[in-house]
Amino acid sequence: MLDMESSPNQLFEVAVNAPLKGYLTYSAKAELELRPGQAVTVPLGSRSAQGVVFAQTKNPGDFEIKDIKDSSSEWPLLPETFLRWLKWLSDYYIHPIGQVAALAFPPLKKKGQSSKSKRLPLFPETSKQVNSPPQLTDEQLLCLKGIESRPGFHVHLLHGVTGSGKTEVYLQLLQNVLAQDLPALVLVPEISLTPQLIARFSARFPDQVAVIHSHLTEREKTTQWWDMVEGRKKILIGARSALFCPLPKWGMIIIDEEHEPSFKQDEKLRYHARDAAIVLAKLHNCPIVLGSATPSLESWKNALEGRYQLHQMSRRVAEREMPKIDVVDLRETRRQRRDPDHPLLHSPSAAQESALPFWLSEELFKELQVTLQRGEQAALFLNRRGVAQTTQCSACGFVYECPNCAISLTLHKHRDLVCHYCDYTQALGESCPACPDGEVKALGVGTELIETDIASLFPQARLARADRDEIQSREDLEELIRSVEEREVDILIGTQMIAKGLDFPGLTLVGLILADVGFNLPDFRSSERSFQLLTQVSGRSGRHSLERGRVLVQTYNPAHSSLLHSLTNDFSAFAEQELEARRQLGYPPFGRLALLRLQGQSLAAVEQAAERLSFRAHKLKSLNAKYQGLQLLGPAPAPLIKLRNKFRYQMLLKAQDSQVIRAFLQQLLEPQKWLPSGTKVQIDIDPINML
């Protein structure tokens, strides 16, 4: 498809950066010497637009052919393999090819790339670090040899407990890739792109590492992009967008924490970086390694069935023990504090215990005391920001809600009410706005309240908080990590920001304030995510300690399967149980899903659109035999029916084959003239966020 022939007036299929379904045909004179992968400027209506040449064509069609304005010498040709991958992304995720191709270029032009930045350097000082690789454990060595014994395209699942040394396996794999003079790509969740990780790779491979992620300036991203494209650097570490760096050949791709939901983009091109990376590796005929202590059930099932090669590490490096995990039943704690006849209330420590905040058990309080006495560090984890999740009038029940979203406002700083979805803010009033006598009280707990309470209980302790309110830039995160590493922090309090990717030698105690937060979300993946989060957070404890690390899990639901399996670090047993539940319901990995989300500013229009969508979907299914196995669920209001001033309905499609789903959607949604004015349909193939 990509071969060119010379002719006086050549016709080209161009992927234009616009919401268009396919290519547009343009003409150009032969002296332009256009080739597939060339960036061009083309007329589009009354304006100019950027595009990428995908192929030459001899079919002019029955419409006016306009001339390509010019080609850009600024950008290199996109490689043919890369073009094929872009086409796959467009087809699989049903997204305009021109908008997909536009992601292949950096945000700024090349000129000015040497300009000085006042920000912190991208690569931390590594002169004090050891460059030579350590001796591998037997398990690490077995995994390394197992992966290297299969050259070419294979998907390898590296399943290792937290602290087992997966990163060192990556580093030694990369050493061998560089020995072949090939580049390598390492994708990690955005939250894991810390100075710790970058410093470790930079120390092993000086001047060979480039970094691309969202906390960089546009100039920094552009410079790093060119460093890879022009071959000055050989290892690219990045978040999901780093996939779009258009190299002609990758020697290896590594996806760390492959289970992370943040690898799925939730807007515009709704692609999953892990799945897209597997396709890219196949096109490049190179190995791809998926690493995790808690693999996604999709990857685990593929490994069990032999489609992926499974490599396992069941022990921590240096034979360090996994942390000791104890559960505190908050129901019992609550009963003790409410029962005037309970023996504990007459014990010597009763006065002290009664002064504890409602969210803190005596067990966790005592462990914090012991940890601080030993001069060690503790981390308290809660995946909720602010002071409280909601505020409510004790007299009439009034709750402050966001006017733009169907959700209550979160209390911050004991006076600011904030929406975590649209950032709407208002002040907390001194009296209830709905009744004359009521008092609005805070309900729930967040990291901000924990910090305040801990400061009162341990006035000598040095505290740090890691959530999106406190950590808003790369500099903030780097300073936090430095202060914890250098023992300037005794107790670290945070959300999932501290749950993964961080490695603190002095951290020996982890307290999970409320493990129940994710147990009952209206999502079939809630148990899987809870198990992953519990395991990952627990894994921060005792990674470098000669003494066994300690974890205390506070919960109102101590019998929840995610918790029971995480206590014994038994991923296989959890996966077996969860896979059986998924199999019975036909959910991934046993079936494929697509989510159709209707949204608009008028609830009536969105409801009308949902009715029309339902009618069209059931009619189409009844008329075509190949769609008989397709399940249509909904449409129904989304769990968050209003978000950022738009009302939302959604329909879920389930089938055994993703091709059936995509074919159905192509027929169902073309054309979209049936949609009421002001409404849109969003397509999410293989959805992760169902809210």
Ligand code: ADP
Given for the second form:
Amino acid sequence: MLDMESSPNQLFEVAVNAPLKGYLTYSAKAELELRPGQAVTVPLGSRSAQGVVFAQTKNPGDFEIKDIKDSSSEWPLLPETFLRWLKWLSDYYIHPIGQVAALAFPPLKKKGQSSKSKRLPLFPETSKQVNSPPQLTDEQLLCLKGIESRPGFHVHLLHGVTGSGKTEVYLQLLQNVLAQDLPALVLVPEISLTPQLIARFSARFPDQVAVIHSHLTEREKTTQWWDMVEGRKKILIGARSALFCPLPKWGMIIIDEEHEPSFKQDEKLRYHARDAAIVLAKLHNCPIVLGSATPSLESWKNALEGRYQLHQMSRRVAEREMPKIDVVDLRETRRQRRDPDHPLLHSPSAAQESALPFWLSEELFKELQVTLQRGEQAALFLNRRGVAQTTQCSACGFVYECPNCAISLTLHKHRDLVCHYCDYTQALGESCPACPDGEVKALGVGTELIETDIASLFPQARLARADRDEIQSREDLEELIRSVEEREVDILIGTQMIAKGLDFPGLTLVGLILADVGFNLPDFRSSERSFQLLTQVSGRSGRHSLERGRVLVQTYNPAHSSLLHSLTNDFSAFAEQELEARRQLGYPPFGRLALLRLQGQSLAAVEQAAERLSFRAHKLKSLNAKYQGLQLLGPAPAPLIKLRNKFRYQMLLKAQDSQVIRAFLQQLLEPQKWLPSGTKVQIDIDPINML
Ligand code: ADP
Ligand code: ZN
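Switch from the form predicted alone to the form predicted in complex with the named molecule and print that structure.
To see the whole picture, the full complex is given below, headed by that same chain.
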């Protein structure tokens, strides 16, 4: 045993940035004065690696102890509570602690920080927003007071209809946090981090706002990060990764659009930023506010049961009414046009009698005419890019598939076939590759086709399209928003990319081309997602006009519950029905899930991995009484059995509580020698993406 008092060397547990379970022990001279939270460089095998000191230890372990090479003041000391949070992430999501800790550092060292970036300014220079806060409505005031009446750690769920003024409530909450000289964190979905939003915050809090998003250069990110750590800025707005900015204490954390699936990271450390933020707020003993017009059922259930404080706003500000939503039954449209009912529902047909494109109802067409005559703006949404959903041979039924993914290719620009998962592209041939006399025809509708059709119906109208083909950079998105704001666009056509958070004063008509996209995805959350999308999309209409905004929803399923409840804006009725369905099946928020995904380039190897996993899992379950209640589903081929050239199988674990799942997984997966070579297993705790 080493004698710590007299020895000049001290021992430390270091979280090394490598796929290792737990810490490694290293030694260092006492004069280095290493402390927990210090970034260090350590030898690892024949190379060196980055790591973070987590604790001093007296236990030398079983291995030869090497010296810490270097400690650096280029990285800040990670605060004690922050280390505890990293440890929680590592334990809960079953991810190597050193790889979790590596996320807490900016991309670059501090040096060279002053170099000016030549890219777009981070903050729009002119801001149309007024600096001074408006008088709050009664509902806003009640929510503000309600949240502020409970200092310390509480989870507040702010449920307010679209346009009810949630953002204004955040701004006034932040005002009071700043007055206490504390910093605050605001997380929003990446797609909502628009110049509009940033301008709104920075106009209210000039020079106090730092922003972190994925389109910043590494140097910009590093600068923003140090501005927070060294206290030059007080409010950090960012997408989920901003959580990793290591402040010793937050005064408040706000998660806007808390229901958004993009808060869940889908690779490496598969954390949910909302859940991780709640744990962080608890460690900091600070309030956390979750805001949404359509809360996740997880949060909603917590609020109903009193674990979260519920604050509600049921009306839009300034007497503005919620939009009027009408449903167009496309089955009826089809009957009137004597369009034979094609099994794929949306094929253009020669028998069609209407002069309108097959995807456009008379009702929506008339509304578009009226809107344009009045000089107002309209938006058409469809969650599908391209000209057509797919192509099919009219003689033999052949469908082009992606060679890398088990998915059919989508037609773009009338000649390219594109995979929406891996971007594989090939040209559409003249004839069917599978039969001698067939012709390959487009099936279904995509945003490109809508744009072409609308352009010929309304040649005078100025159009803009917003989907992943048109909008490929942040600059593209900013330019699009500007042109719609400045009324250079009459009809905006896009995917859900533009359904979220945008606030265009002139927009009074929203048309949803086909609500059914997404109703029947093989995911237990598909109804919830559809409800959210319908609510978000219709929430874009009539946000500023005194006259009521209009929404037209085209669908083949007018009786779908997601649709019925969104018409009346009745979130709680929808939630009640959906919760009951989840309860019966033991799905979240009633049970907890973990997804084990097996992947590899050889189908045979992946199938073998699945067999072994199944055997191990059932054996482990049968040997332990504590795993009685655990349900094992699969392994079975994933809905997308092949993706980017990898075959995929998955097994779902369902249990009453997450402790059981974690204990089971720890036992099941260690050691991983049972995996056939060339295969890997990924763990996803509380999975969101089940495809
Ligand atoms: P939400 O975040 O709930 O969708 P916002 O905070 O964006 O709503 O508010 C909708 C619109 O109403 C915004 O243009 C905002 O500036 C305005 N607004 C919010 N609160 C008030 C208020 N108390 N008085 C006047 N206008 C307000
Ligand atoms: Zn593909």
